[in-house]
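In structure tokens, the next block holds one chain alone, the form predicted alone.
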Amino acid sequence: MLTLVTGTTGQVGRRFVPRLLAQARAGEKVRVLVRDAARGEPYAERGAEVVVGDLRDAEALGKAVAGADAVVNVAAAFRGVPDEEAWAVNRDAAVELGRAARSAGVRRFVQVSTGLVYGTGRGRPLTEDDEIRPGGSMWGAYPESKARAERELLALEGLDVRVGRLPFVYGEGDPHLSQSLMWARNWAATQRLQMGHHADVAQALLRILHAPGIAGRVYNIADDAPVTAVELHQLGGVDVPAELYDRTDPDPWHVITSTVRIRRELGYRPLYPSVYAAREAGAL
């Protein structure tokens, strides 16, 4: 089995690929698509095949998917990029990758998406059967472009597509946790953030990749304990702004997701059920 992974130099990809390589069995190979040959060298040293090219280039896509059995599309453009780039990478390139994979005879395609596609809360943890309603100004075109990619990829006939929706990802030196204060300082004290450690995101994606018989299934990925704006400040070692306590959370269930499906169907159990467990283990 040969698995192609895109987005391998981003925060998620650079932590997922080493785990994919580490658990590979005899006969299983990994190929990575990178735009910069130098950034592919660490993967080559670990035994991965490296294809140099841009996800938005048809010729590069053809080379990347040739002979592959599976694709894990981790590539994403978000936080601060122009909307046009978000659409070009998150929807257009993802769908073209799916079409190229289907034409090349790829059997399995894992689309890495986001819990932000749900949009507003429903007064309870969000499930994969809930309608997706992406929107809001905070993340620009990222949620909608990811939602459209999901829809179009799942509609491709002849390709086994499965989707993993990520939470706010942190850990292993990723700066996301400290960066969260850029938003949390403007929240209400009780406003919550659903999180997931990189080790658990990788675990979930590996389960989604290898599980038989789940074509067309969507899975939420998250830990067990969303944290409040107050906790985010405390974790960052900074004072909690007094004004947080004067604000009201506009949507207490915004992007708070249920992981019942991935637990029941794929046996997922977070290695780090909370950010505090990760901190105690020295895994931040």
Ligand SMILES: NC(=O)c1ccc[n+]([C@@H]2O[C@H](COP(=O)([O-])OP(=O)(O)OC[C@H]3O[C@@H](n4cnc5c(N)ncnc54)[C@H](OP(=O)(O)O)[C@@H]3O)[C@@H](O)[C@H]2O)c1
Second form
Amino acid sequence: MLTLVTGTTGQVGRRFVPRLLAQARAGEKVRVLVRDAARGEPYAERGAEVVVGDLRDAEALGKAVAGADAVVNVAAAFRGVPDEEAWAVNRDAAVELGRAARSAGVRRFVQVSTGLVYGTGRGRPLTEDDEIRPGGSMWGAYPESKARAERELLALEGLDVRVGRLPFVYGEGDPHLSQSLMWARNWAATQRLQMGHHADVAQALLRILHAPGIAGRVYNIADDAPVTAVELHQLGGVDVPAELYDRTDPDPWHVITSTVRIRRELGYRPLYPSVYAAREAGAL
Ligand SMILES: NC(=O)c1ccc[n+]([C@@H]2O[C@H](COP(=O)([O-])OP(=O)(O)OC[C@H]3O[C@@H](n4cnc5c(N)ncnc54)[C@H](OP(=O)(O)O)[C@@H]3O)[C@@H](O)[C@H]2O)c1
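Alternative state: the form predicted together with the ligand, after the form predicted alone:
Next comes the full complex, and the chain you just saw is listed first.
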């Protein structure tokens, strides 16, 4: 079995691939798609095949999927990119990758998505059966393009597509947790962020990849303890700005997702049920 992974130079991908390689059984191989050959070298040293190219390039997609049995599409463009690029990578290239995978006879396609696709206003934890309607404070090209990619990939006939919706991912040296203050300083004190440690995101994606008989299934991925804006400041070791206490949380359930399905169906249990557990384990 050969698994192609995209986005392996990013925060999630670079922590997922070593785990995929570490648990590979005899005959299981990994291929990575990278834009910069030099950044593929560490993967080649660990035994992965490396294809160099951009996801928006049809020829690169063809090379990347040739002979592959499974694809995990981690790549996305959302950190400070123009909207056109977000659409081109997150929707158009993802769907083209799905089509190329289907033509190449790929059996499984895992699409890495985001809890931001749900939008606001449900008044309870979000479940995978909820309609996706990105919006609210995170309206914009990123959640919308990820939502459209999910819909179009799941509609591709003849391809076994599975979707993992990620929370706010942190841990293992990722600066994301401290970066959260960029947003959290503008929130209400009680506004919460649904978290997931890299180790748990990786285990969830591996479960979604390997489980038989779940074509078309969507899974939320998260830990058990969303963190408030006040706690994010405390975790960052900075004073909580007084204004936080003057604001009202516009939607206390924004991107707070239920993990009942992945727990029941795939046996997922977070190794780090909270950011505090990860901190105590030295895994931040
Ligand atoms: N991190 C989170 O908290 C979070 C939360 C929810 C969902 N997610 C999802 O998780 C996935 C990974 O996120 P991340 O945090 O790891 O993002 P990231 O650090 O920004 O990494 C993005 C990856 O995608 C690659 N990429 C971007 N445009 C590309 C293109 N045109 N062709 C080929 N590769 C391209 C990047 O390659 P270069 O290095 O060459 O730029 C990089 O490897 C995404 O699908 C995202 O939507 C993440």
